[in-house]
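So this first bit is one chain, no partners, the form predicted on its own, shown in structure tokens.
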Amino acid sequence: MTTLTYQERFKTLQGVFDEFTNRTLFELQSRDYFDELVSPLLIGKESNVFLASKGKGIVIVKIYRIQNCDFNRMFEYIKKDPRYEFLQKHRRQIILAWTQREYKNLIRAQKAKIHVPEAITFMNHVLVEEMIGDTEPAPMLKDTKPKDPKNFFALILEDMKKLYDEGLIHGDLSPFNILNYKENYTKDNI
């Protein structure tokens, strides 16, 4: 067994793959949440998003960056949530709590019949969720405008009201995190 130096243990490849991430991905893969990462999908503000094979299908694996994310912004959002009042301003704790919060919010949104991907599981700073789309991911609203914008907007407003009734407020609703799947919208995060 090789012993890694401090620098090797915390070295990050491609902005996201460090030893901690690799162990987390291996554990999720061992528990059969996905077979293997297939390809990168996008790089967001806080995370790198990958397509992963699962049997004959595809799931989304979202890896929140620990080393190079704006955790101060994350802390400002999360400190207002009573579920996370205990958090101190420590990068790793904030990112792990952020991932857990995203997962729990997706579960709450699903129960309220809001159009969001099914949250499959999370571990540490990795979230696994359903891929919206048939053979490839549904496009973002910024890339595919709806044919009937008024109806599309009405669906979004209806779900935002359900979200509010569920005790949640979306703090980052934008064309970058709304999917246009067959002229029906889906929020890709809460």
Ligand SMILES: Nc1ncnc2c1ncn2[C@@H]1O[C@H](COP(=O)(O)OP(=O)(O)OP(=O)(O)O)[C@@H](O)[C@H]1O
Second form
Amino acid sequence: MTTLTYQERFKTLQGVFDEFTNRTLFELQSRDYFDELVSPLLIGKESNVFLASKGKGIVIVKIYRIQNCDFNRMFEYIKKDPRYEFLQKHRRQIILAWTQREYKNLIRAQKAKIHVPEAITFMNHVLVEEMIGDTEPAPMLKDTKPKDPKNFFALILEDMKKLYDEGLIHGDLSPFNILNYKENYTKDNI
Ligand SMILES: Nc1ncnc2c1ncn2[C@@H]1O[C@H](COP(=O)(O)OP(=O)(O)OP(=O)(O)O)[C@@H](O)[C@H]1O
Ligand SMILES: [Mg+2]
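Could I see the form predicted together with this ligand next, after the form predicted on its own?
Full complex below, order starting with the chain above.
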């Protein structure tokens, strides 16, 4: 196995991002929300999740993918057509609204004392949040069964009630979206 330097790793990571993403990441770095992207954690359903260093700690950088590759290819063609100039703007508005929604929901959930990662900031289609875990991200519930499932379930129910009282419902509560952090739990998204 070869060990890559940070510069090499970031070059590799950076190479896969489009310019808009690179600019957004650079801006967040300059504003000190994180130091460096360290490694990809997971390709989620709607986002790519990265670990980033921040001082001595780690934060999560979640980059939303609004479109799949096919759409991307179509978009590459269509954006050169002056009749479709509006699409670029529109696409970004959708991305922004999507990311902002997740950010705001996390803040709301946190205020209601629900177990969610702390939302740190968002910009365009990139969300920065607290990493659930100590030195590494906590495992998903699907991979780490709780020692006391009854209690674990009770904790989830309790939070779902709080969420409902807050006027929100979790649209995708699954063992993929619940992390088992030291036999307590946290939901990684709402
Ligand atoms: N704050 C966090 N701390 C630790 N691990 C995280 C955190 N956020 C995300 N992860 C890990 O990355 C995975 C993907 O993240 P997430 O579920 O937020 O994205 P997604 O699946 O693309 O979106 P969604 O579930 O909203 O459709 C999670 O299942 C979890 O394992
Ligand atoms: Mg998920």
